[in-house]
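As a starting point, one isolated chain is supplied in structure tokens, in the form predicted on its own.
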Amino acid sequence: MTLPRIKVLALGGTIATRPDASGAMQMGLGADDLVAAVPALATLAAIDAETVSKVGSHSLGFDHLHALATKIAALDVDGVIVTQGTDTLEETAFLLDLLLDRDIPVIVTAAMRNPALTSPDGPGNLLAAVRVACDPWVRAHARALGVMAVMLDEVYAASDVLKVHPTRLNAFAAPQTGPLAALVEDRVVPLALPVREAITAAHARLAASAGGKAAPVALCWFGLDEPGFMIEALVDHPDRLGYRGAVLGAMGGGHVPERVVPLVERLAALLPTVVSPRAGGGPMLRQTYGGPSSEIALRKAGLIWGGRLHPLKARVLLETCLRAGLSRDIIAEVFDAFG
């Protein structure tokens, strides 16, 4: 029997750390090391391992991930596993999902416990990711599933996965939808297919983002009694501090403090500005509340509605749209598809 050909691309992260002389964990392990730690992989797939980088995911950039997507798009394999740190896993997975449209499984995985701890989860997560990539149901539905994240024996859609705790082993979840599949014994148990119309519609629009110029996007989170000084700085600075767009983590169903409404409206007139729920995701209101800081007023003022996207993912999508050179109207259409 011919085993599936699985490419493992290692970027670094906790899964690839080892202790230095002081006991502090440092980047050091490569893809071959990760694969060698899981002998059972050889029974599932023909593994080809490649070390792409050895950095913490907090230091990855959009350019790194665009280059990674280009590499994945050109691979002649049956599945791809990307290992990286957990700090930005949800953003990496979502960006790859926006950039890739392949009919093979593409999976991002990582570790919460470093290799020096008792029961590190990296080897188990890598084994689970390869098992998912080799599974007949997953392979048959690869395009419908899109890019996936596999952590702690659960499979998540890239659009929905979030890191919901900074340190716990069960740090990842998809609060809006739940997992797509679960691993039990040596089986992958399907649970759901994701709703992907918005991603599918975005693919054609975003094709030009490959090789495009970086487009920094500011992320501003609104809390109680926020005075708006950061937004004021963006509005008043001649080059907008270098930013080409902004995402606002808004309150409730899409609200901001009344005192900052004039600033927010000025910002939206200068830069594509997306409103996303600071609650972490879920479709926002569109036409319920009135008043100057309501969703009705903000939408009329030209704010782009982020739909169900978490602010972190709204920022990824906006940067990708700007990198592709999309106009404000087209950007609004892309976001509108997310609800």
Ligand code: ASP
Given for the second form:
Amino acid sequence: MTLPRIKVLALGGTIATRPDASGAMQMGLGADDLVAAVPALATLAAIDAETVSKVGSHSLGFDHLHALATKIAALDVDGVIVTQGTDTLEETAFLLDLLLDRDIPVIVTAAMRNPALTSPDGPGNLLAAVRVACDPWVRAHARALGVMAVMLDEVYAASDVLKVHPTRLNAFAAPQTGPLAALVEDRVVPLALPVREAITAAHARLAASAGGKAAPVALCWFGLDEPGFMIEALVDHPDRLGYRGAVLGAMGGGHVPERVVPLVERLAALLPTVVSPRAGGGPMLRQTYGGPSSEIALRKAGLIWGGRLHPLKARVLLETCLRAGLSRDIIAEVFDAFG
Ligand code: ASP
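Can you now output the form predicted together with aspartic acid? The one shown was the form predicted on its own.
Entire complex below, previous chain first.
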């Protein structure tokens, strides 16, 4: 029997650390080391391992991920596993999902517990990721599943997975939708297919304009009694700050404190500005509340409605749209499809 050909691309992260002389964990392991630590992989797949970088995911950039997507798009394999740090996995997986449209499984995995600890989770997560990539149901539905994250024996859609805890082992979840599949014994148990119309529509818009220059997006989170000084800086000094767009982590169904509304409106007139729920995703309101700080007023004032996307994912989508040179109206249309 021919085994599926799986490419493992290692970026770095806790999964790839080893202790230095002081005992502090430093980046050090490459893709070959990660694969060699899990002999059972050889029974599942013909693995080809490549070290792309040895950096913590908190230091990855959009340019790294665009280069990675270009590499993945050109691979002649049956599945791809990306290993990286957990800190930005919820963003990098979504960016890859926006940039790739392949009919093979593409899976991102990582580790919460480093290799020097008792029971590190990296080897188990890598084995699970390869098992998922080789699974017949996953392979048959690869395009419909999109890019996936595999952590602690669960499979998540890239658009929905969130890091929900900074340190514990079960740090990942998809609170709005739940997992796509679970690993039990040596089986992958399918649970759901993701709803991907909005991502497919985004692909159509983004594909026509691949490449492009970095387009920094400011992320402003609204807390109780936010005075709006950061927004003020954005509207008063747009050239000095260099942001090309903004995401507002808004309250409730899409609200901001009334005192900042004039600033937010000026910002929306200056830069594509997306309103996204600080509650962590989930569809927002469109036509319930009245008054100057309501969703009705903000939408009328030209704020782009971020739909069900978490603010971090909205920021990734906005950067990708701006980098691709999409107009404000097309960007609004791309976001609108997210509900
Ligand atoms: N700071 C690390 C990283 O994201 C943490 C981890 O991998 O869990 O690279």
